[in-house]
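Only one chain is included here, represented as structure tokens and corresponding to the form predicted alone.
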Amino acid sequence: MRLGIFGGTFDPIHLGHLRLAEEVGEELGLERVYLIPAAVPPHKGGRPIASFQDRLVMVTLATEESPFLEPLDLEGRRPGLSYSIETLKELHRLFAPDPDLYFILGMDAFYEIETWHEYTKLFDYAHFVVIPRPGAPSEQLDTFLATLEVRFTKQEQNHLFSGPSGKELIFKQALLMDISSTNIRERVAAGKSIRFLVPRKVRTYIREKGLYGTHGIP
């Protein structure tokens, strides 16, 4: 099985996340993606506004509407910390025998791979799909594998590297739409719209639960 893995805060889960994990998806010929809401994200400062179970109902509510998308609730059955490595391992078991996952990220945070938790094990596990993102310049990608304890081999084909376990590291262009779920919160708190910027779904939710400091939010 191809299965894409779309892991996020998703604090609310907005177009460009749905956006880029269809786009990629299809592109990669993937059966499916999962978007799996982290419990804890060990990189944020601090908890997420929204609960798990919040995000994890407005992450439904967002991919109704895709055959193709569908949430997953892993990192909330944990305690602790959300750690990647943890995630993959156990949809290894989840999916067994042999699943082949792409581990769909963006540029900023692939820059950032070092910190995660058992970093070097990740690429045991899944191919590694990045996105290039805004302020994150892809032109400082080979100076930047050359840093990493994984040594990752350059491909015949552009934007592509292989690792000593098989696994590839793709780079990707998708289209980036420029929504912010720190500014979808920011406009809700304030009173403004979010329409065209969430699925209406999760609009709707967002308004009934009164998340964010609602104020009646059109």
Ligand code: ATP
Contents of the next structure:
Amino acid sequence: MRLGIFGGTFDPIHLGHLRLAEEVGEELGLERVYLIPAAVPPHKGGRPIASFQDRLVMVTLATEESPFLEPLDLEGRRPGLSYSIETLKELHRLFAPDPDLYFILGMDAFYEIETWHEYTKLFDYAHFVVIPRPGAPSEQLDTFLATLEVRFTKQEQNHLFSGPSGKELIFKQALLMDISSTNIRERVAAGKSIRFLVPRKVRTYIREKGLYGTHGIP
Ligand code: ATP
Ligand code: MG
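Next up, the form predicted in complex with ligand ATP, please; the one we just looked at was the form predicted alone.
Okay, now the whole complex, with that chain kicking things off.
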């Protein structure tokens, strides 16, 4: 079973997330890509975030359109900080005996991987698929890989590495969309349009629930 997993705060989910999950799922021939909102993201500092429930609803509304994108609320059912390593272990139990997991993330997130809880173990449980993100320079990649505690070996195919566990590290091209949740929240707070940045149902949900300090967005 080849499954994609794509975690994030998704505050809110936007077309950059969705397009990336759709493209990677299609290109790698994955059966399904699970979008997993973090209940308590370890890296979001002190800023207030929308409730897990609201973010999960938005992910659910957003994924309705695609037959292979699906929300998964695993992290909402665990107490404490949402660590990816725990999620990976849980997915191995859920999809036992031996699911082939592809963990999808943007280059900006990958550059912070050393700050993730037990990061060296992550690569025992899943292949990692890293997608370029505007503002996260890919030229620094080789230097960055050399600083990691996990040794990756370059494979013959371009953009492919393998780790000590045999799992792969794949650098994949996808449509670059310079969209971020931060920018969307700022637009909402300023009463500006977020049309064509998020799915229509997500925009309606934000408006109806008054998320992100909206006093009425178009
Ligand atoms: P914020 O601005 O609040 O940090 P975000 O847009 O970065 O939000 P996250 O929920 O932090 O969204 O990101 C979840 C994952 O999606 C991360 O791996 C991130 O790199 C990736 N990602 C988000 N937006 C894009 C995008 N436009 N292109 C490529 N990857 C993206
Ligand atoms: Mg982010």
